[in-house]
Structure formats: structure tokens, C-alpha cells
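Let's start with one chain on its own, the form predicted alone, as C-alpha cells.
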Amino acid sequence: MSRVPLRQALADVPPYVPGARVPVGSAAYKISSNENPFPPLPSVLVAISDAAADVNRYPDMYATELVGAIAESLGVASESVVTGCGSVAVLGHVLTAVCEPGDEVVLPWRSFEAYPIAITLAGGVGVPVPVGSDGRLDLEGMAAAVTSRTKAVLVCTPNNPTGPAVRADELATFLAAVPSDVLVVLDEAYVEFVRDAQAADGLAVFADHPNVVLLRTFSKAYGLAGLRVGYAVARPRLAAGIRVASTPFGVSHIGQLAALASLRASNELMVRVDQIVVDRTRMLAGLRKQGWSVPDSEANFVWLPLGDQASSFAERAGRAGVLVRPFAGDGVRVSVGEPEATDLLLEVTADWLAR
């Protein structure tokens, strides 16, 4: 029997591996998916409840009110904001809008594991550049990897899963070396957690460089991971192209109203972000006191460079009651969750070194 052929590119797409979930009936802390440990604010829950009454209707396809609120909060034109089903989907739309089949996309590695998937599905060819042993992006190496075939470069800051943020001076040097017709995507999914005074200011960079696009999300700091709301900030011409490539009605009505409510409650939410940053600092200090060599983190997670022992460590942590995210052969990413989860994680890491 003959079969309908699939795209050959699908054979080359690596599977996306989600963070481990707590098994039904079990008790464990889930610090494997970089989720915000706090539940939605009461005002956000009210917005979600109110929006649920209208799920028989299609949402506003262009998320007009939300786009306007985002634009106002960032000080950019509404025409520059494009929303989508999480920043992962928006990245796919960005690449679809600019990549012709065979175009190259330079990316750091290890970085966000959805990058190779999005590049391949957009018809592009990924050109990975190794991340340094300190967890920092090798921007000099990434600039050197740009050729006449390069259509875009992905810059994850802070880098997921290693944690460091790109600094302003190194990003300025990088952008000066990249041709102005090559798109530079600054993925700032964790920007609200950044406290490094030397970190690049994405909005300022966007204002000065027409070839820069920002990616942001409501999943992390705003705690709406389950509603999938992300967005891009781009020059109006680029934004219009991304909008054309976007999935129609890609952000649900519930997601739109929850994101709007979250923006209105941003001061309350940033207090929670500050608490996560405090516990991140405690986690890093605790690990280093035990003898771990870990990169600085400007996100809501910490990287343990365990190499080939990553999977073994994750199994041991799971048995102890904390679910972490192993990257086989490289290391383990540990999200900052409840303070009790950090306490237990530090017990596991101390025990691991004492073996």
C-alpha cells in the first residue's frame, strides 16, 4: 500500500522534551520547567473566569487591546507588536516570515531546545555555535559564523538553560559585526529576572537597530505558562510580515484578558519576581558553598554542568522528591520554585558531592 509522504525535513527535527511532571498520586516539587511557582493573582483569576463565558466566540484575531497595552508599557508603536501562542510559536512565525528554503540561521548551543525545531520547520538550516564553559554565549564566534547565506541569528538572553545574560558591550560589538540585512532575534523570555547592571537593554538595542526583533512572553514572570501568550517587537514592516505568517486567532480570549490583567497588576507581580530572584541568589550561594562550580544566572533557573552524569543526577533528585530537567551529556537545569523545593534541592546536591 502506498503512503502519503511526509516532508523529509521532519526526519531531522529533534523532539522537544518537556520538563518532567509529577506522577498522579505522587508528591514532589516540579522544578523542571522554569514555571513561576506562584498561582495567578486574584485579579487575574477574575479576568480568566469572566473570559471563560465567551469561549463560544472567536477571540480578537489581532489581540488589539492587549497589543496596545503591551506597546504602551514598552514605549513602542502598536504596529510593532505581534502576539502569538507563546514566544515559541512567535519565533516560528518570525523565521517563517524571513527564511527561504536553505537559508542559514546561526544559534548558540546549548540554548533553548526549540530553536533547532523552529529553524528546520521554517525551512532553514541551523548553524550552532558552542556556548562557553562559563555558560555565556560566544558572540564573537556567532558573528564569525555569519555568511552570505545567513538570514537570522538567535541570541538568547538570559540563555536557557545556562543562565547568564548577554552584556551591553559584547552585544554592541556583535551587532556592529553583523550585516544590517541579517535579522537578529533577541529572545528575552526571562528579561524580568535580570539584575546584572551590565546586561544589555533589549528595548534600547531595538530602538537603535532596525534589524533587531525582541521576543518576550507572559509565561515566566507573569505566571501564565498554561495560557500561552507571547509576543514579538519589530519594526512595523517586519511586524506586518510576521503577522501574515502567524496562526489566525493564535491567542485565546482567555489568554488575552489574563495577560491584560497581568499587565495592570505588574507591580504586584514584580514583587513575586523579586522573591524568586532572592531565592535564586540563595540557591546559587548554597551550591557554591557546597563546592559546585555553576554559572551566574539572570533567569529563574540555575545550571548544573554535570556532563554525562546529568541523567543520573536527575533520577536521584526525582527519587528525593524534586523533578529537575536533565540535558543528556551536558547538564541539569534547576528552576527556582518554592523555597521548600530549593531546600530539598540543596540537600540532594550536597548528598551528590558527598558520594
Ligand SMILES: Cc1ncc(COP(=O)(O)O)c(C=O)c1O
The other form holds:
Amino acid sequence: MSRVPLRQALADVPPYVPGARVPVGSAAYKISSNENPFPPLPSVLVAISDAAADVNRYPDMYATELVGAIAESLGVASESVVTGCGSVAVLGHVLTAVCEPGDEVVLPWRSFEAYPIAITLAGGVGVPVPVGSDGRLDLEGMAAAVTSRTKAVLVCTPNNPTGPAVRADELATFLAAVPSDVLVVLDEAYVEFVRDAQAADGLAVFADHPNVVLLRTFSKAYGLAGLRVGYAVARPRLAAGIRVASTPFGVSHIGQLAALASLRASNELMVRVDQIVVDRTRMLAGLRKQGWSVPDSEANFVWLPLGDQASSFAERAGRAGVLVRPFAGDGVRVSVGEPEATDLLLEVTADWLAR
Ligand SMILES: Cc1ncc(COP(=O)(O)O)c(C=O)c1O
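If the structure you just shared is the form predicted alone, then what does the corresponding form predicted in complex with this ligand look like?
And the full complex, kicking off with our chain again.
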């Protein structure tokens, strides 16, 4: 009997490995998925429960009110904002909107593990450019990897999982070298955690470069990972193309109203972000004091370049009650979560060095 053939490209799609989850009834800390450790604000919970009363209806397909509020908060036109089911879905829509089969997409590696998946599913071919041993993107190498076959370049800043942010001067040099008909996606999922004064300002870069698209999310600083709301900021023509490629009704009504309430409460939420940044500084300093060599981080996570020992470190951390994210053979990413999780992690890292 013949079987339904699957698309050939699926064989090349690497699996997305989610961060370990806390087993029911266990007391472990989950710092494996770069989530926000704070529960939703009371005002956001009210918006969520009010919205729940309307779930027999489809949501506003274009998330009009949320799009307007995002646009106002960023100082861009509403036509430039496209929402979707998390920025990971929006990335897929962006690539689907521009890639013809076989087009090349330059990406840093190691970087966000969804990139190779999204590129392949959009019909593109990934061209990975190694991240430096300091965890920084090699923008010069990425510019050099652009050819006449390149349709897009992904720039992750800060880079997940290594941590550093791209500097304004290096991004300016990079953009000057990349042809203006190549799309440059600046993935700013962690932008609210950036404190480096030299870091690139995505909105300013967007204003000056029609080929730049920004990706942002409510999952991290805004603490709505479970509701799946992300968006792209693009010139109206590109944004219209991304909308065409988007899943209809991609953001639920609950997600739209929760994101709106979170934007309204952004002052309160940014106080929490400041607390996470303080704990990031404490984690980095604690690790370095113990003798670890770790890259700077401008995000809500820190990279331990453990190489071959990544998986055994993660196992040991898990046994000690702290779930981290290993990338086998490469390193371990630890998110900045509850201060108690940082305390426990620092005990594990000290024990590891003393073993
Ligand atoms: C760099 C980067 N971009 C995008 C995302 C996707 O976030 P979401 O789909 O939750 O908006 C993540 C999530 O981990 C990320 O690390």
C-alpha cells in the first residue's frame, strides 16, 4: 500500500527542545525557558478573566486595539505593526512572506533554536555563521555570508542563548554592507532587559532602514509567555505581506486584552524587569567570583559554556532542584528567575567546580 508522502524538507527540520518542566508536586525551580518568574499583575488577571467571558466569539482578527496601543507606545504607524501567536510564529510569517524555495537566510549560530526550523519550513536554506567564543554575533562574518541568493538575515539581540547584545556601531557597519533588498530581522525578544548604553537601538535603526523588521514579544518582560502574543514592526508594504502570510485570528481575545492591560501597566512591569536585571548582575558576578568564564548578558539568562559537560551539569542541577536548559555538547543556559533560584544555582555551580 502506498503512503502519503511528507514534504522532503521536514526531514531536515531539527526538533525544538522545550525547557524542562517542573514535575507535579516537586519543589524545583524552573529556570530553563527564559520565563518571567513573576505571576500576572492583578490588573492583568482581571483583563484575562473579563476576556474569558467572550471566548465563544472569534477574536478581532487584526488585534486593532492592541496594534494601536503598541504603535503608540513605540511611536510608529499602526500599519507597521503585525501581531501573531508569539514572536516565534511571527518570525515564520515574516520568512514565509519573503522566501522563495531555496532562498538563503543567514543566521548566527548558536542562536535561538527556532531559527533553523522556521527557515526550513518557509522553504529557505539556512546559512549559519558561528557566534564568537565571547558569545557575540560575528556581524562582519554575517555580512560576508550575504550573496545574491540571500533573502534575509536574522540578527538576535541580545542573542539567545549566549546573552550579549549587538552594539549600535557594529550594526550600523553591518547594515551599510547589506544590500537594501535583503531583509534584516532584528529579533528583540529581550530588549527590555538591555542596559548596555552602547547597544543598538532597534527603533532608531528601523526608522532609518526600510529593509529592517523588528520582532518583539509579550512573553518575557511582560510575563505573558503562556498567552502567546508577539509582533513585528515593519514598513507598511512589508507589514501587509506579513499579514497575508499570517494565521488568521492568530492572537486570542484573552491574549489581546492581557497584552493591552500589560502595556497599560508597563511602569509596574518594568520595576520587575529592573529586579531581574539586578539579579542577573548578581548571578554574573557570583559565577565570575567562583571562577566561571561567562559572556556578558543583556537578557534574562546567562550562558555557561560547558561544552561536552553541558548535559551532565544540567542533570546535576536538576537533582539539586534547579531546572536549566542544556544544549548538548555546547553549553547550558540558565534563566534569571526567583532570587532563591539564583542562590541555588550558585550553590550548584560552586559544587560543580569543587567536584
Ligand atoms: C530570541 C527569541 N526570539 C523569539 C522568541 C519567541 O518568543 P515568543 O514566541 O514567546 O514570543 C524567543 C523565545 O524564547 C527567543 O528567545
